[in-house]
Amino acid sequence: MLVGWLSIACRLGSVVTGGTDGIGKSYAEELAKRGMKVVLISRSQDKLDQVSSEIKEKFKVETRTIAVDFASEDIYDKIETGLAGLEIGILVNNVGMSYEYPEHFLDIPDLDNMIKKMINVNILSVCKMTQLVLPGMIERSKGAILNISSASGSHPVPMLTIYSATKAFVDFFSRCLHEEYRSKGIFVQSVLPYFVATKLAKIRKPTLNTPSSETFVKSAIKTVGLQSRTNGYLIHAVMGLIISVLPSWLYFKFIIDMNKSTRARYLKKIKKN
């Protein structure tokens, strides 16, 4: 159980990167919440200044950031020395980005830049932070890593084949690395939420099966330590369920058909712009 886990990671700290908005602020809050000192990396500063400000003066607990851009490969020893001194119990992945709107493979914009940026925020990025921190929980042989991913990361998401498949690595690479350090005392989870009310989903409005980020962790934070593969939210895993039993033809059916309708909606928006 969580309890469990924080039972030593409370006295250490936390870092969570992309946590300046949505699902990443709501496990720093969470986090806090617990009483333990957070360590916010995310590119602006001035976003980090504001919700570290938030945090500390709402739970009075420490906190640092660092100002980092994930889509540049060059950050990490920046990265190091931020967090020189600190014992880190517990390290969440959430950074990432996806596309604008869906789009077909060859017509993605930019697509080479697309391609490195993609890759960088979303797989570099949980492989180096996990490279940083994962030495000192194996020496006090405690710690919870956890991976955001996605439900598009469980199952194959035409028109957005990139982002999809980055969410299968962080999805496989957390399994992996959970079944290696395990016996270590390192607890490594696999999120793979479906839609949640953020920026990055561009969903404003909270329903039951889109909650708000703030919902959605305070339901996937009770799972720590008990699964190390989840939904994170009871409605996405059973629509997980659902989608698991759906043939294969009529599922991409759905995707492609919902896709390619969002992708007109907002070519048609940008137009009359």
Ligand SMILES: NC(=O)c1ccc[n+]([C@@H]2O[C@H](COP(=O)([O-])OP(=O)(O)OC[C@H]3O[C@@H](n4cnc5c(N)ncnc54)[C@H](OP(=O)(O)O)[C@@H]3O)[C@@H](O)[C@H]2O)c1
Contents of the next structure:
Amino acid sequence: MLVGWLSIACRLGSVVTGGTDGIGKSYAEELAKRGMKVVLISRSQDKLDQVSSEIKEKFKVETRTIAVDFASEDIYDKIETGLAGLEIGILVNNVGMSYEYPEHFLDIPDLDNMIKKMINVNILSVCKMTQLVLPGMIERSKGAILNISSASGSHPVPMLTIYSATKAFVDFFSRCLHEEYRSKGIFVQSVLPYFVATKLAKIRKPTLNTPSSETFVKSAIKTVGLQSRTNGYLIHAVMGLIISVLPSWLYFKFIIDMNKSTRARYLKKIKKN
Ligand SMILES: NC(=O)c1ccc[n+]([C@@H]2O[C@H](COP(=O)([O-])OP(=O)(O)OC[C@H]3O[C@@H](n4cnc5c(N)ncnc54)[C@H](OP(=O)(O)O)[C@@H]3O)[C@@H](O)[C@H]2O)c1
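Hand over the structure of the form predicted in complex with this ligand; the form predicted alone is what we had up.
In what comes next, the whole complex appears, and the chain from above leads the way.
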């Protein structure tokens, strides 16, 4: 199944939002490794140039870059122009932002701006990129859209409330879209990782349950065409099972205690510097 999906899509191109670091960069590399052209979209042109040359050199595939900030709403004409002429087989809606540190809703610094940015980056990007790319996939009766949600989209995470809720949107959006379009040859996947060692997670050192983005994506990409909803990584799936049988009071106590101590550590560090 996997071979089928990826081999057909490989003759086409791929687009990865937030493709210059972490999980997005690892998806871009895995797709390029399978011979796909890759379009990378993120904010910094310098990082885009660097990652796109690395991929071009290592995997001998064509690359394109589009520099935009998904926090803005008026970027989609520029993206459409940047994608012109490319037949897209795989879209990875990966770009996402989280909190600087866990916080109660009303105490989030610059709350107005944070609400807007989080919705634009985590939700609007997924809807608008899908709107741009899906018609071509339907015309060719083939395509995969991989939406990077989060385990916090399947279990609510207090003190990361807006993030967790945006990721629940991504999960529901993906599951509904999959049912709407699978008969037309489109595979939509909701990917729900727990912690992966990246800048966003503020975790540098990978461990068994916090894999590097490379390890995570090598595992997650094997589920394309097989699982429309996945944690992407066996140990994360086991963590999901354990959490789902905990009584909710115990789950929420654990999460809130963990997030309070993360906040305390962060604020202490900021005060010191
Ligand atoms: N890491 C985890 O533990 C974890 C767990 C569950 C889900 N996820 C999800 O996985 C996805 C990727 O996260 P990650 O941890 O790999 O993040 P990351 O390492 O911080 O990488 C983020 C990527 O997105 C780009 N980016 C960030 N903000 C952007 C913006 N406003 N506009 C355009 N591009 C932007 C960054 O490049 P520039 O800075 O140059 O723009 C970079 O290429 C996110 O949706 C996240 O919610 C992550």
